[in-house]
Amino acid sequence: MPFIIVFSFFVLSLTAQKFQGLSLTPPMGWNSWNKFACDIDEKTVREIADAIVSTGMKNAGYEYVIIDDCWHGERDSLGFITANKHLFPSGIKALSDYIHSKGLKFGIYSSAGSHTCAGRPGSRGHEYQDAYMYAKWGVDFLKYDWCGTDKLKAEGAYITMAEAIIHADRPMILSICEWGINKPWEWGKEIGHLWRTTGDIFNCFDCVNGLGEWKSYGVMQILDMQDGLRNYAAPGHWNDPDMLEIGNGMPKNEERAHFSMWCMLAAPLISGNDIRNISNETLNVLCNNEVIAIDQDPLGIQGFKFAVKDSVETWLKPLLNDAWALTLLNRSKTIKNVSIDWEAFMVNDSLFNKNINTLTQKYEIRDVWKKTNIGTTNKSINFAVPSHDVVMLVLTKTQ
């Protein structure tokens, strides 16, 4: 009998590396880092949770409230992590309970190294203790960073935390945040539910922010880094091009383009703004149900760049019931006129065995930002695509 018990434990450690059945569509929620960084406390998080409900973001699908770096206090005498008593005087469990009382889910942050990116205690050597505490607190989502990881191997470090979560016996989404350095898309499927594909995003549409050896990237730079990764994404495990900067100061046309392209990528939609002071314009971007439906389509197929002409990119994404999303992205600084000749429009997505042939099948066309039906593929159609903006369509088979 002892031999059987030991053997069953050994099998668990090799196979059960994450909770199954989670994140069947890309996770949606809010994270504190992009707007607040280390200026975060329990009062702010509670108010954000309230605002997610009152603004309608919860009804639109945003469900995770995630505290990023800087919530940590010290470890106690036994090595268990505690919260900063000045910033979170009620404790993490009370905050988690409050968020759950709103019908939302609670997320937290740590790093695989000895310290977090802001210098707080990391989980290295304390993975099982930390996972135990997260389960005790009612955590539903763990963002697990890669700072302080000298001489660690990424896959092994993330396996350790994934197994710690399994043994803590509470289902949690594990967000692998090692910035794409060790190609997590090649090994993350059995370990985590999403993995960062790049370094950090920052609040710019098309630029790079140099920070010594470390760089953060604008929306277009991160979009370009997704090339070649779509075959790794599927229900339960997603490419993560980082959190949304919508509501942090970009013009609304750029916010619309940012949101559209993340939805075409089947990316996690993690808002990073101050929802307590959200404008109606930003809310209309984040809560457009028809655009969100493209991201949350149950097929879980990531879109792809089909063509480029005169700074306008044509992107396509297969959807349920042989429908398609089509997005025209204008990356230039001037308006561009685009004509689509449906009689010559044929697409073969060999990776997922999906096809468009408008000679043999007609489609109804809907502009999902204008929420207007604009005809069928019976005839050519012309668009004026504004600078740093999109036209986003859904093509649905006619009967």
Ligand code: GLA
Given for the second form:
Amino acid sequence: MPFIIVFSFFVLSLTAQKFQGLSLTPPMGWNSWNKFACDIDEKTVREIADAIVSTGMKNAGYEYVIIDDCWHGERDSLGFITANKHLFPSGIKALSDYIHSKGLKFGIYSSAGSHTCAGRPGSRGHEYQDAYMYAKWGVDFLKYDWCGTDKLKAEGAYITMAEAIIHADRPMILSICEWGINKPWEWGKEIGHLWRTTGDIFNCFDCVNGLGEWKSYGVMQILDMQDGLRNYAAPGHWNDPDMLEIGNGMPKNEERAHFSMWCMLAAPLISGNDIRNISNETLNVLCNNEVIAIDQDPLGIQGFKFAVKDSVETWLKPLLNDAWALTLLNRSKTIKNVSIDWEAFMVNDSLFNKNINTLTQKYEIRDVWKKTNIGTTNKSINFAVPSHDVVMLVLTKTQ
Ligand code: GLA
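So that was the form predicted on its own. Now I'd like the form predicted in complex with the ligand, please.
Expanding to the full complex; the earlier chain stays at the top.
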């Protein structure tokens, strides 16, 4: 008997390498990188935290305020990391306290290598010291990047930081950011809470930016790279197709499509814009509660591409209580008319054992962007889907 207890404890401690019970739905928040890159300081972060509250984004679910690269100063004589004194003169603890006082959570950034992607000190060889400092500062979320890693093995490097966080004894979401190059979906679920699946997003709907290894990708390119990954996502660990570019200049239709598709993917919703100057249009996209509810559905099932016809993709996502989200995505430059024959609409999601058969079960149909009920599945319906836009529906079972 004692042997069994000792043995099972050993197995547990080998597998439970991260804080459990976090990110049971995809994390939501804001990150400094997409808009500010290295042009970030404590005043800006405080003002953004204020704006998350005053705009209603906090009420909509945006919770984590994350400073990305470039907050760092030097390591002190004992090797502990410090903040850049010019950009963060009050120190990180004061900023973290301020963010917590707003009822929000605080996130920070480092890299597993000797330096970060912007050349600041990385955590390699300092993992336990850094996790200790983050815990003292009240950090709730660590984005852990992959620059400066030379020949490091990704899985081992992320286990080291996950163990360091456990040792520091403060629950933190660990965001694995090695751009999908070592297939983190295959090993990340006991180590981190989300993992980037691709290189960086670029602020465009349908383009690739850059050359060689340092390409960044438009919204459609990133969407295409999510193929085959849905079985790896579940409550507590998510595929991360990168942060949102909503509010950084795309037209409203493309913002709506970007947001809808990230919600269909059960992606983390980390906004990356200047919330202090957000337009009402962008706010309405980021805060549509019915669309957010699709992302945050407690089943945590990632959606899938069901059909493609004439540049219009039909995506489906199973939701709680045998409901479904259905999105028509028009990738072309012209408006498309799509007719759905609801009377005989059949879907078999064998991976999650979810089915639609409208011959035996009728559904109510709601348009979640127009916020109107548009009927039931007892007849065909025509949809006009504008260019680079979506029609997004939720189907709920009729009695
Ligand atoms: C990498 C990451 C980005 C961002 C930058 C910061 O490129 O993928 O999301 O964190 O580093 O330098």
